[in-house]
Amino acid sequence: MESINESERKKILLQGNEAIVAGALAAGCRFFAGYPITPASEISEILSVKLPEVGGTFIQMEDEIASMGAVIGASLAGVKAMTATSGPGFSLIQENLGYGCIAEVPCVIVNVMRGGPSTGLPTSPSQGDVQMTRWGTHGDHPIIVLAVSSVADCFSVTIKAFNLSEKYRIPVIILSDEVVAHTRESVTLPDQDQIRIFDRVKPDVPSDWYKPYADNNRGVPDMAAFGDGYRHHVTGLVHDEKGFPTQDSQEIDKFLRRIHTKISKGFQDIQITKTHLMEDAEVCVIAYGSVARSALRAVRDARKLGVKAGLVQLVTLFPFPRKAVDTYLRQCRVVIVPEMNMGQMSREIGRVNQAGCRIVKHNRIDGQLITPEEILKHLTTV
C-alpha cells in the first residue's frame, strides 16, 4: 500500500473480524459462501449484510465443503470469492481446497484458530492448524498461507491475501485466531483509490487460440471468465494445457513442476515478515498471530532490562520465509519461539537451522494467550 498521512484520516474502532470484512471489500470481494462458526461468524454475519450492499452476493451454505464448492464456482465465473470458518469447518474444506490448487482458482480462505482437535475449546485462541494450512489437503501442491497479529494486519493482509491469490492463481489462507479476530483497536484506513490491487489478467488471444493452462513467462494461465465466450474445461484431474485429463508423463511433470515453479518465482513478493528492534540484536523472538504481540511487548521490556532483543514477526508463513528466517538465525545465539500448539512452526524453524542457533521453544495447549511476562523470562534467562 502507498504511504499515507495517517493524521488526514479518521481513526475507527474495529474488531478484527470487522477488519478482514473491510479488507475483503476493499480489494474487490462480490462473493461469499460460508456456515457460522465461532471464533470467525462476524465475518459472515457482517458480510450477509455488506455485500449486498454493493452489489455483492453472500450465500449461507448446508456446510463447509459446500461452501468451498461454491466459493471455487464463483471465482471461475469471474468473481472475487471467499468463506470463513475455524477449526472443524477447515477440516471439512480440505478436499474442495485441493480442488482449487489443481484448478488454479483464485480464493480466499479465512480460519480463525480456536482449540481443538475436533469441536474441541470453540471460544479459546490456539494456532493448532498452522501445518494443516500447509498439508491439509492432499498431494505435493503449492499453497499460501497469511498469519494477522492485529486489527490493521487484518485490513491490509486480508488485501494482500486476493493481489495474491489473483495475481498466482491460487487459494490464499489467511490465519486469525480469537484474541486477534475479538480484540478491537482504533485503526486508520486508507482511502479506496490509495489501495493498490491486482485483477486476474485476462486472456488477450482469439477464443480459438486460448488454452486455460498454457504457461508462459511468469508461469501463471491467463485467466478467462465461464461465459466470456472461452473454452474452459475445469477437472480435479492433472490436466494439459486445455483442461483436459493426461496420462502424459511429461505433460503431467510439467504440470506440477510449473504450479510450485510459479510461486518460487514469487518468493520475494509473497514472503513477507516484519522485525522490530532487530538491527543489534541477539537474542530474538520469532512469532506469529497473536503471540507476535506478547512478543513485541516482551521485547521491549527486554531492552529496559539491557537485554538486546528483537523480534520477528511471520506473516507468511508457507511458503516459509527461509532465506529472511536464515539471516536472523546467523545473528543471533539464541532465538524464542512462542506457540500455541506443540510446536508446529519451530520445527520449520529448526530446519532451516544451518548456523546451529540454539532454538528454545515455549508452548501453551491449555487455550490461553502467551502471555509477555513468559516471553519475557525467557530473554532475561537465556
Partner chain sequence: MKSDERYEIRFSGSGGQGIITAAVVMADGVGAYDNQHVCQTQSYGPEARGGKSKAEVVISGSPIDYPKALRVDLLLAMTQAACDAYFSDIKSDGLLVVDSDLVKQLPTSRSVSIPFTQIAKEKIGRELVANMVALGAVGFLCGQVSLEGLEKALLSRVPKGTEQINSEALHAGIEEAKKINFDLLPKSVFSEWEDEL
The other form holds:
Amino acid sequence: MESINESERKKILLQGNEAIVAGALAAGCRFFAGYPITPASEISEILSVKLPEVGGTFIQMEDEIASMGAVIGASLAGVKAMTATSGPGFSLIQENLGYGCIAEVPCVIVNVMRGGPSTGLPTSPSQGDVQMTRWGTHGDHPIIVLAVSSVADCFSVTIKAFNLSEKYRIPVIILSDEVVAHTRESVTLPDQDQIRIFDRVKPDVPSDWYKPYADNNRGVPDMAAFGDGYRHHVTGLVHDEKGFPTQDSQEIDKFLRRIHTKISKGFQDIQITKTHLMEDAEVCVIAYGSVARSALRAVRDARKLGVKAGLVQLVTLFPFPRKAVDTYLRQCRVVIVPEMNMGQMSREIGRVNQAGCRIVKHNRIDGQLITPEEILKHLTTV
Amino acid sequence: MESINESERKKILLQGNEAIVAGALAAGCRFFAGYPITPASEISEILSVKLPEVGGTFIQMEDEIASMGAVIGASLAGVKAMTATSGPGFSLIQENLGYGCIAEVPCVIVNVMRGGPSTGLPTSPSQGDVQMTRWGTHGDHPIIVLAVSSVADCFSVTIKAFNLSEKYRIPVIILSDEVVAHTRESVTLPDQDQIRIFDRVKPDVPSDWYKPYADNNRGVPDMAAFGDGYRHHVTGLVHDEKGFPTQDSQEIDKFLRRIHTKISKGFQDIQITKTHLMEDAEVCVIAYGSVARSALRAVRDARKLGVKAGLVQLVTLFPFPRKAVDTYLRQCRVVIVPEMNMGQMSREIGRVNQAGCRIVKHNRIDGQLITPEEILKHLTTV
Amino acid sequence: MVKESILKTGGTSKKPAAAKPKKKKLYTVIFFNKWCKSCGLCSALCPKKIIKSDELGFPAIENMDRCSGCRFCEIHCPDFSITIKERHPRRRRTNGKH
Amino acid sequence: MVKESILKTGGTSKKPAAAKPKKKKLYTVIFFNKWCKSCGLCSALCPKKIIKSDELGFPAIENMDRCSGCRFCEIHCPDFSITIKERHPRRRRTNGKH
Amino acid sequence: MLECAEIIRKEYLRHDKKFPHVWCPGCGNGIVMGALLRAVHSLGLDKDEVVLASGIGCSGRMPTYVDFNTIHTTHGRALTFSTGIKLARPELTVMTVMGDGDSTAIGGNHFIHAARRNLNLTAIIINNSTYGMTGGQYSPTTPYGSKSTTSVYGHVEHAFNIAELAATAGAAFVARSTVYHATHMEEMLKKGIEKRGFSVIEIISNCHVQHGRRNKLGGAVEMINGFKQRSVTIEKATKMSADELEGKITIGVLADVEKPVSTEEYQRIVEEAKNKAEIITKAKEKNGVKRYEE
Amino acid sequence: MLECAEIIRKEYLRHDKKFPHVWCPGCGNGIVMGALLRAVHSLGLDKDEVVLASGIGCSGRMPTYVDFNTIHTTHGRALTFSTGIKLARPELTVMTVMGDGDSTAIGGNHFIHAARRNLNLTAIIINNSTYGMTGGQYSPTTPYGSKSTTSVYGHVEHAFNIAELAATAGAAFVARSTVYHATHMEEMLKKGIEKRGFSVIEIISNCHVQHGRRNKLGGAVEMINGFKQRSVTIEKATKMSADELEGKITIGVLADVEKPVSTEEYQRIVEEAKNKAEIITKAKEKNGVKRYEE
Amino acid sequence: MKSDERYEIRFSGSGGQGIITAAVVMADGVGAYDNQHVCQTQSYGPEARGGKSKAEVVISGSPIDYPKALRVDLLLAMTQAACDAYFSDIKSDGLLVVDSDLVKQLPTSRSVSIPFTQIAKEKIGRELVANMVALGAVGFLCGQVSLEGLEKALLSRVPKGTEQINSEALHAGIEEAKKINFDLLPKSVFSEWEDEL
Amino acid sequence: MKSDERYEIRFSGSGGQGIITAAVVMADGVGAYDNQHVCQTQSYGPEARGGKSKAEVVISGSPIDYPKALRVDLLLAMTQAACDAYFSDIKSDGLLVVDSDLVKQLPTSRSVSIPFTQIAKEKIGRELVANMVALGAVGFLCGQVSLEGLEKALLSRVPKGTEQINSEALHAGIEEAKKINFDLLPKSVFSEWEDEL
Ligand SMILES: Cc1ncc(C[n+]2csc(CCOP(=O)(O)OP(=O)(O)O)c2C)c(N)n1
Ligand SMILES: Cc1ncc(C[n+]2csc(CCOP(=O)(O)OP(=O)(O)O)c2C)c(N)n1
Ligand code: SF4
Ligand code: SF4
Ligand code: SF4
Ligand code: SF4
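Output the form predicted in complex with its partner chain next; the form predicted alone has already been displayed.
Whole complex next, starting from this chain.
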C-alpha cells in the first residue's frame, strides 16, 4: 500500500513474515528468542538462518515466557531484540511484557493473529487480539501497538517499531494477521543507508553520576547496557531514579506518571494513520491490518458508484490516535468499522466519538477475511 | 456494605480473604489449586486447612499456569473449583483462562489486586488490573468480572460468582484489592440453607444423544462431567456441537456468537450495581472495590454540606452494566470516577456516555487508598 | 478382571493343548483401503514379505496362505486399515460354530 | 589473574616461612552494631566461645586475646557486621610497617 | 469374538470423526494409538472411566479419535488438567499423551512436578525428536548436530533424556519403547497404567516428514527399522559400556519404585482433617503480623 | 591491604542502599552473599563485567545490595533473562541467584532447560525448603511430612533433589554446600563460576522464621548447626548405603563434565553462517506447501 | 453511639510488639461479641518490619463505609516514634494512651501514661504480653467494648497454652486504667492557644 | 493493463500436486522480474491436506488493495474436485485451464484442456513436475508475464539439482499452450442462455 520507489534491482517477492524479518534486520535487530507457533513460525525460521549471518543470535527457548525473558535480557545487554508469536504465546508473555514496561526495556514483539480464544483457529486470520495487546499484562502501563496490512508495511512498520521502542524505551507490539503473514507481494526494499534508524540514547555522564531512571525533558532516561561500565540495578518493583525499589508514595507517583507521559509527549511521533480519498469523504471506513485492504477496494468501488467514501487506515492502534480519528468523526456522516473480531477497535472509536457520528460496526469472526463486497454494501446503504 | 441480618450467634470477625474462603465453601467449592502470592496467599492457606475438612481437595501447584489448568480439569470432572492470585499470577493464567472461556468451563478466579505493572508494589492496594481481567487472554471471549468492596461482599459476591459461573458455564473473576483482602470486619454469615446455590445443569438425555455444545434457549449447553457416562471431547479449538474441531465458517460463527450471546441474554441476572442516595442525586460518584467505601463516606459528607450527591457502586464490572450506568449519566450533571489506576473504568463510562454527561476522573496510582476527602473535594467543587 | 492382551499373534501365542500342532493355521489379511494412506509400513515390516502394492499403491497380499498370522502388519498399521482373521478351511466352516 | 581467596583464616593459613612459629597472633574483632540484628550466629559458631551478648543484645568479645582469627564469625555473619583484624602489639606498630 | 483390529475400530474409535485421521502416512502416532487401545482393552477398563488428555501437537490429536472421556488441552499443560481431573475424581483412570515438545519444552515443568508429586497418573510421551505440527523446529530431544527448520547449521544444544529426567524428578514407574516394538510398547503401557503412582512411558517415534527428511534418516520405514536396530533392552544395556550405548535406545522398564502416592495421601488427609480440623483452625488463625512480601 | 569484611563492605556493597538489609536476623541469605562476594573477589573479576540476576523471593533481594550489574527479574524467570544477557554479551560473567521455589517451582522449566542447553552461566540456588517471602508455604523441596502454611496436616508430596535434577538435565557442573560450610561454599562457587558451561551450586540454607519454626527445627543457630551434623562429603557419601544417606546432605562437587558449551557453539555458528549463508538461504525458501497446524 | 458515628482507635508501636494482635482482639471483642459494627485495618509492607507498626479499629453502630481511621478517638502509642508519627490525626477531644517508660515526650497533656511493658514484665512475668496489658487499658478507656467480650475474643485468638497469662495481662491493664481520673485531663488534646487559632 | 485493473489467476488442485509452488513461481516471475505489482495468497488449514489446494495470484499495474481474487481471469484446475469447487468465481470472459486427464467434466467450453500430468510423465519423465508444465501453459495463456521472467523465477525457487527438469517442464507447457487456437473458444465461460438471463 505504500508507494515504493520502483527499482528493478531490489524488487523482490516476499511473504509478510519474511518482510518482518527483513525490516527487523534493517532496523538493527541482532537478537531473537522465540518459540514456534502458527502463523508466526516463519519469522523464527528465517531469523535462525539470517541472524548468524550478520553476527546476531537466534535462540529457540523452551516457551514464550522464556523467550520474552531472553529478549529483555538481551536488550538490557545493549542488543536490539525481538520475539514473534501468535495469540496463545502472547497470552503467556504478559508477565514479562509488563516487566519490559516497568523497567523500560526497548524490544519488539510481533503477534501474528490467528483465530481465538485459546487454541481457536490456528490457521485462520483474525484481529481478536487487539485489546489484549493493550491490556493483557496487569497494572497500568503504557505500550505501543502498530498494525501491518501489507508486505511493504511489514518491512517499514517493523523498522518504525524498533525506532519507537528505542526512542521511548518501551516494548512495541506489531500486530500482523494470518493473511498479511502469508501473502506474498512484490516489494522494493530501500537501501540500508536510506533507512532512518534510531538507537537508544546512552549516558555520557561519569558512571557515578548515572541515574538509570532519572527524568529528563523527553521523559525517557538515558540507557546504559550491562557491561558498559555503568553498573546499575534493574527491577520489576516500582523504583526510584536510581533503580532501587521504593515505597515512597511520591516517588511511586512520579515514576508511574513519567512512564505514561513519556508516551503522551510523543503522540505526534507515535500515532500514525494513513488516509485514502478522505479529502471530500462523507462516509468513511476506519480499518487496520488486512481488512484495510478490503476496505480500500470497497472505497474505490464505492467512489465508482458515486459514494463519497474514504478510508482511514490505523497503523498505530495504541496509544489510540484520538486526535486524528476525532477529525474524521467530525468530517463524516457515518463511519464504518469492519473488523475480524467482535468490535475491539470500534470500542475505542466509540469512546472518543464526541461528535456523535454514526458508527457502524461490521464484525466477522468465522476465520475468513472480510471481503470488499461486505464493506461496499455498508458504504452504499448507509 | 450489605445489610446483613444481625444475629449474635453467627457474627464473626473475618478478613476479606477469609470471607472469600467462607463464600467459596458455602457456594460448594470443593477444589482449589493455587500458587502463593501476596496479597492473596491467605486464601490458599485457609483453604488448605478447610477443604479437606469438607472432603474437598487443596493443591498448591508449581505455578499459576498449572493452577489454572488443574482448576479447569477439576471442574470438567464435575467439582466446583477456584484459584486465587494477584496481578503477576493473573498475567500467567491468561492462556488457560481463554481455554476456560472457549470450552465453557465453570470456575472462579480471584484476583487480589496489588500495585503493578510487573512485580510493582506487592503490598500496596491498586485497581490496575480491571481491563486486564476483561482483555488479558487472546481472542474474542466473553467473561464475567465482579468487584468486592467489603468483607460482607467477599462472602456474598463469591457465592454469586460461583452461581453465575455454573449457570453460564463461564470463568468468573472476582476482583478484590489489598485493602479489602486484609481488612477485618464483623459480619453475620447466613445459614447455609438460606443461601441460593446454582449447580450446572446436567444432561438427562441418553448418552448417545448428548451434544456437549449444543445450543438451547439459554444458550448454555447442559454439562456432563468426565466419568458421568457421557463420554465426550473437550478442546480449545473452535468446535462444533459435539465438541469436535471444526473449520466450517458457519459452525465457527455460530459457536463463537453463542458463547457471547449466552452472556448478553443474562445481562439482567449478571449486571449488578448498588446505589446509595441516588434518588435525587445531581452529582454522583461511580466507584467499585475499596474505593467505593471512600466514595460512600464522601457522598454522606457531601450531603451534610448540602450537595445532592449519590453513589453508584459497580459490583459487576464486565459485562459492563451499560444500561444502569446510562441511566445515571442521564440523571446527573457530573459523574466522578475515582479509581486506584489511570482511569480504567472511566474509559468504559466514557464509552457509553451518550448523554454527554461531564465525567471527572480521579486517579491515584501511588499505592494508597483514595480518601473520602479527595472525593469530597470534587463533589463540592464541580 | 484383567484380560490377556487381545493381540493373539500366530507366531507367539501358546498353542492350546488340544490344537493339532502340525496343521498350519491359515489367515486372511483384510485391507481397509478407505483409511489406508499407502505408507508402506505393512509391506516393509511383514516378516514373510508377502505384502505388495497394487496398481493404486494400496497394499495387497501376494500369497495369502503364506501369512503366519503374526499380526505384525496389523499392529504397525498407523491407520487401523488392516484386519487379520483366522481362515478356516471349508470343512471347519460347515461344523457350524467357532 | 586469579587471586587466592581473600579469606585468610588464622587457623588454616599456611604460615610464611619467615614467621616465628611460636609467637601467637592476636586479633581484634570489630562489631558493626548498626547493621547487626543480634541473630546470635557469631556467638554460637565461635569455636572459642568468646562471643557473648552485651546488655542490648549485641555481640561482644569476652577475651579478645583468645580469638584465634579463624574468621568463622566473620564469614557466617549474615549482616556483614564483623571485621577481624590482626592486632599487632605495640612494639610491632613502632617499626612502622606491616 | 471380534478380532483385534475390529474391536479397536468398532469399540474404541469415534466413527463420527473423519477418518482417515490427520496424521501423515506412516506416522508413528497411529501405532501408539493402537497399542494404547489394546492395552486399555486388555486391562478391562470401562470406557466411561478412562480419561485421555493431550496437549497440542500432532500427538495431541489422539484424544479426538478415541471413545473415552477426552480432552485436548493447551500446549504443554495437559498434565495440569489431568491433575485436576484425577484429584476431583480419583476413581478415573487418567492418561495423558504428549509430544516431546509438549511434555518437555513448554510443558517441562509440569512434567517434572507431576513426577515429583506422584499422583496416580500415566504419562505417555511420543518422542519424535521434533515439533511435528509446527513444521519441524528443534525440540528438547533433537540431537546435538541435527538439522531442523530452526537449526539449519546443525543444532548446538543437547537433548534431554526424557525417561531419566522423569526418574530423577521422582516418577514411580518409567519405561521406554519404540513404535517398532508395538507389542512391547503395549506391555509397557499396561504396566504403566496399572502402576500405583506416576508412570511415564516414553515412546520413540518417527516424524519422517519433518525430522527424518531433514536428517537423511529416510521415510517411515527406514526410521522405524532404525529403531529396531538401535534398541537394546535395559537388561542388556546395564551390561554395556557408555561408549557401546552411544546412539542406542534402551527399552524396557527403567525405574519402578514404591512410595506414597499423593492421590491416596490426599484421601488420608481428608480423613484426618475432619478430626484435627477444630484444633488446627484455631492455631492457624494468623496473628496478623505480616512481613514485607512480594 | 583491606581486610576481608572491609573489602566486601567497601567495594562490593551498595552503600546508598539501606543496610541493614531486609533479611531476617540469622537468615542464611547473607552468608551466601558474603561467600559469593569473596568468590568473585578472589577470582579477580572486574565488577563491570559481572552480572548478578535473581528472581523473586527473599533470595531475590540479593542483587539490590551488591555493586555489579544487577537485575531482579520476575518470579522464576531469572535464568531466561540471564540467557539473553549472556548471548548478547558473552564476555560478561553472568550469575543467577534463586530460591528453591523460584528455581524449581515456577522456574523449574527454565532451570532444566538452562542445564540442558549448557550456556556458560552459573546458577546459585539457595534452598531453604520453603517459600520464605510469601510466608512459608510448601515448596518443591519441602520434605514429605513437613508442616508449612499450606500443609498443616503434613506434606503429602515428595521433594526434588535439586542437584541431581540439574545433573540429569545436563548441567556441566553441579555442587552442593550449606551455609554452615561458608568456606567450602566459597570454593564451590569459585569452581562453578570458573567452569565453562552451565554450573549449578545448590546451597542448603535456613529459613528458621518460616520453615524452622513450623517444623520444630529451632532458630538460625540450631538449623545451621543441623546442616553441619547432617552433611557428608561426596567422597564419603559414595561409600555409604542409601539407608545411611537418609536425611544426610551430600556436599561437594557432584558432577563435572565436559561437553560443547552453547555460548561458544553459537559463536562457531555465526562464523560458519557467513559462509554457508548464501547456499542455505536459497534451499530454505519454503516451497509454500503448508500442513494443518496449531 | 448514634448510628452513623464512628469511634476510631489506632494502635501503634514497633514491629514485634504485638500491635496488630491487640487491634484484632479489640475488633473481635467489639464485632463478634458486642453488637457493633467494626472494621480493622493495618499497615503492611517493609514499614511494618522492625520499624513502625500501625493498626486501626473503627467502631460504629451502623455499617462502616471508609474502613480506615479518619480522625482518631484514641491513640495507643507503644513507642516514641509511633507517637510522633501518628499523633497528628487525633481528634481534639481524643485521648492519647502511651507506655510511660517508652514514650517520654508527650505531645499533649490529654494523655494517659501507663507502664505497660513494666507491668507485663513484673506483674505477669513476660514482657511479651505488654500488648495485652495495653489492650486492657484501651478497652476500658475507650468505653466501646464489653470487657467480657474482649476477654472472650482474647481467649479465642491467642495461641493455645497462653490463655491464662494473656488474660492476666488484660486484667492488669484494665485495673490500671480504672485508676485514671478523667477529670484531671484537659478537654482537648490541643493546648489552649492552639485551640484558639 | 490500466493501472487499477487486476488480472487474477487461481491455481487449484489437490494437496501434493505442487499448486502453491506454481503460484509462487508465477508471482515471482511477475513481481520480481516483470514490472508489475503482484500479490499471492493460498488457503491454509487441514483443507490443504490431501484435499483441495488453492493458490491465487493477483496482478496489477498499481499497488494491489484486496489481496485475494475477486473475479478470476484464469482458473487452473488440476483435479475435478478443484474445478467444481472453484469455478464459480470465474469472470464471464475468464479462461479455464485443466489437466485433460484429471478433469473430464468441463463446466464451460471456454476452456483449454492439456494433459499436464501425462506430459510430465512421458516427456519429462517425472510426474512430479506436472505443476511446472501447467505453469508454463498458464504463463503463456495469461499473457501477464514475460516467459524469461517466469523461467528465472522458477530457477531461483526450485530445489538445487532439479532446475533442468523443472525448466524443461515449463517449456513443455509453454509449447503445448502455443498450440491452442483462441478463436475457437467461446467469448464467455457462460453458455449462451446464461448470458441472456
Ligand atoms: C502457547 C503455544 N505455543 C506454541 C504453540 C504452537 N505449537 C503447537 S504444537 C507445537 C509443538 C509440537 O511438538 P511436539 O509436542 O513434539 O508434538 P508433535 O507435533 O511432534 O507430535 C507447537 C510449538 C501453541 N499451540 N501454543
Ligand atoms: C508470578 C508470581 N507468582 C507468585 C509470586 C509470589 N512469590 C514471591 S516470592 C515467592 C516464593 C519464594 O520462595 P523461594 O523462591 O523459595 O525464595 P525464598 O523467599 O525462600 O528465598 C512467591 C511465591 C510472584 N512474585 N510472582
Ligand atoms: S500400514 Fe496401513 S496405512 Fe500403511 S500401507 Fe499398510 S495398510 Fe496402508
Ligand atoms: S500377519 Fe504377519 S505374515 Fe501375515 S501379512 Fe501380516 S505381517 Fe505378514
Ligand atoms: S508431521 Fe510428523 S509427527 Fe506430525 S503427523 Fe506428520 S509424521 Fe507424524
Ligand atoms: S523469611 Fe526466611 S528466607 Fe526470608 S529473610 Fe527471613 S529467614 Fe531468610
